[in-house]
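Next up: just one chain, as structure tokens, the form predicted alone.
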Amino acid sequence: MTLRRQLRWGAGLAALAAYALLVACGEPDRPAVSVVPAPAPVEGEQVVDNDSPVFKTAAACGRCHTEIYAEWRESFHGRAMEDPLFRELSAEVNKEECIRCHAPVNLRDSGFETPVARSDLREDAISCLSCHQNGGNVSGPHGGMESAPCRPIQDADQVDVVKMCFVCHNQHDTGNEWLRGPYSPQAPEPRLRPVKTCLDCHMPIVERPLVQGGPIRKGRRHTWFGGHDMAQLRLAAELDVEVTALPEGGGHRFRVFVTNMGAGHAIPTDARHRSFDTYVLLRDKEGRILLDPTDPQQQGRAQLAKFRKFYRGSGKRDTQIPPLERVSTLGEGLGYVDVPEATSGTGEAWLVYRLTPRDVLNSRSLKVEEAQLWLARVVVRKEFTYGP
């Protein structure tokens, strides 16, 4: 079963259960969004108002901004507040704490402080106008369109992230983490990296028409492809594999390092309970599986480590893993197994990405790509051999 369609059961279901962004630079190549026609206007929708937007719901914008609207729809942005685990972990949306992130007011009526949750049109979730209204108009990064039936005006905080990122996604201090490290603008001289902002990573520059005939010029994807994401995760991280030899021949030592590498924050990043796990999967010389991470036997022993943001009251430190750091252990976990009868053979390394706790890894973790409930992902295998 696809995602899209376990979020249309899940809203149904209370049984089933986040949203967020991690994580990695770039762009990678992904299938089209296909378009979906907006619904036609509804009567009495539009205002004469000045002070009032034209438009109050997504759906008007999407009946010109046809391939935004697309790409929104598809978003955890437009779907924040049918996500099955955010059902589940809000109390069935009864959460007014949860709700005023999923679906906000717009985010300058909030003085970009940390939003109120809107009264009406929920199921529009973060919705064009929670981000882009601005009093009577529609604020934008570009000007010259004050005649579009929207009344868009041109707007120096629509890229600014402190403000319009910052007021949601620093619950968690990921906001905080991007300027303590090397891609902020106030990093430390020598820089290590040039300067990126969420909108580099999580909203990448794509040029084509703004609205349907319109010219050709530079805008930004409205996907913010983050932690649910497989081609977004496989940028934050690498993996290389340290293997030593145990004294008087009893086998070796296998240490897997982690290097975040691709994202502008630690990894993981927002949601107490998302964590990048590492395994090691060990066969001898002849083929045979020596240990085994899928095997729920096996599965402690075949664990490095857990990098996490912990939940509060855990009583544990958090061990995420800050911009360019390369680690093997943030004290969650050795870091290292020893196997005294793994003398020479071959061995893949694997950093498994869970959106919860309960994720499990299974033989259905190495095949699936899309994000599933209940199902941990392997985002990264490093194969390496060992022995003589």
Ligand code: HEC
Second form
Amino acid sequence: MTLRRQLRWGAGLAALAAYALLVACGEPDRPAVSVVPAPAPVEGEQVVDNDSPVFKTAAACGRCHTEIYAEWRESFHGRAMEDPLFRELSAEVNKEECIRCHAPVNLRDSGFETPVARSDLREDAISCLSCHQNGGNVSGPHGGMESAPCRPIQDADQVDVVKMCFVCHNQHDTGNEWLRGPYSPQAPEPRLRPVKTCLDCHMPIVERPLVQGGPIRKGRRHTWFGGHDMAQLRLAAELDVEVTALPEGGGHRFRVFVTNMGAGHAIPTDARHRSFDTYVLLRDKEGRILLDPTDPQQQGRAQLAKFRKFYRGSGKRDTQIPPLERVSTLGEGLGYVDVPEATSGTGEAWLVYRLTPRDVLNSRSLKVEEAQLWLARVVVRKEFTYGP
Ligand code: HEC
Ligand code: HEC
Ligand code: HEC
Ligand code: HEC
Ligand code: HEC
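Structure of the form predicted in complex with heme C, please, following the form predicted alone?
First the chain shown before, then all remaining chains and molecules of the complex.
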């Protein structure tokens, strides 16, 4: 079973799901997002209290905001309390200190600083109201919709990523990495890249009605694709290979460079258990494999480097790749391998992504694109030739 399926709320909902293609121009190809129909209204749910929002649950918002709800439901914000790894490490969601970012009250109530754990509706994880509640109103970027049933108001905080995204995504410096980098509004002149915020890369603009039958407006997808999503990972990095002949017919040296082409922060970023690893596969002239990263015996030798933010107390220096940098190693691994028996033939450089250090690299890693528990995935393959 794929992670996505394991994580879905119940077979009932999945069975009901009607599939709609929500692919807009210019976005990478991805499987269609399933539009999960929102459950029917709950008796007595609608309160008429000016200090409290009219609708409480994400599913209630989803009755009108169908597409946004479907995207959120599939996203890791919608699943932050059911993610199997989170459940394991939080003692089956019994560690209170973990709940505050995985199922918080609305961020405004904590002044966009330290989030506070919600006491109810924890299954809604990072819910619509976590980000949108503003007293008895919901806030959005547009304004002029005050007569809508959810009492929307316009609020500049809603689009200020330093407030909205930094609250939870700066504990491991992702926010600061962006501020220091080439996409930040603070980047020095001459700019290497135009300003791009977290929203520009993680909530792409889409033109569509916000509710069924409503006018078409410029809004944003609520997908937040990240390390679980292959298309997003492929935007992040490029590979190139440098082959040098060793003296006196001693084979070749293979060095693989990774360039952080597309991420607004270091790669990997945030969670300390993520890593990008480089490997090389080699064949001789006859096509026989000389070095195979999927062979457990040869895997150590075939691995050239590891890029990662290590656990606190590991004593290791971080080896994440900053935006736009091209490196073969930052300290973990040599960044190359010398192979005396490689005189001439072909090869492939691999960029492998691990969600956790436990993720295994094997022949399935080449085929599987969707995130699966404990499986490393090959994100980029770059072919090359060597020798005469
Ligand atoms: C300050 C906010 C904050 C707190 C507190 C917090 N987390 Fe998280 N957690 C995050 C963010 C942000 C991410 C996403 C990071 C990423 O995607 O790289 C995350 C992701 C994770 C993941 C990765 C899940 C996956 O999909 O691989 C695990 C596991 C996790 N947290 C466990 C915990 C545990 C266990 C605790 C309590 C000890 C905890 N978190 C407390 C903010 C927090
Ligand atoms: C009964 C239907 C309905 C429900 C339920 C509902 N909304 Fe709305 N919402 C609307 C309508 C209608 C609009 C205005 C759409 C338009 O004019 O394009 C709107 C607009 C919005 C906006 C845009 C505001 C702006 O100025 O940009 C936000 C944000 C919003 N809703 C959030 C929510 C949230 C969060 C929930 C659940 C707590 C929710 N809505 C529940 C009908 C609903
Ligand atoms: C209330 C805390 C919180 C806020 C606010 C928040 N996030 Fe997250 N985010 C998380 C947590 C927790 C996860 C990981 C959930 C999991 O995997 O269990 C996450 C995951 C992600 C991911 C990774 C998805 C993946 O594939 O693993 C991206 C990208 C992301 N968030 C972007 C954003 C952006 C952009 C914003 C600002 C609009 C934002 N987040 C605001 C807590 C938050
Ligand atoms: C992690 C925070 C976060 C969560 C969770 C979240 N939103 Fe949003 N939402 C935003 C941000 C940020 C924007 C504004 C984007 C912009 O600048 O246009 C937005 C915009 C909107 C808008 C305005 C139209 C648009 O597409 O931009 C609506 C409506 C909306 N959200 C509804 C919802 C609903 C319904 C849910 C739950 C199913 C939800 N949001 C969950 C952060 C969030
Ligand atoms: C220029 C585009 C760009 C900008 C700007 C950007 N990101 Fe990313 N982000 C990416 C790409 C590409 C990836 C995939 C690579 C990866 O997961 O390491 C990614 C991955 C992530 C992840 C997933 C990490 C994981 O462990 O799964 C998180 C969380 C995240 N970004 C948060 C943010 C936040 C918060 C901001 C703003 C402070 C931001 N991003 C700005 C492009 C961007």
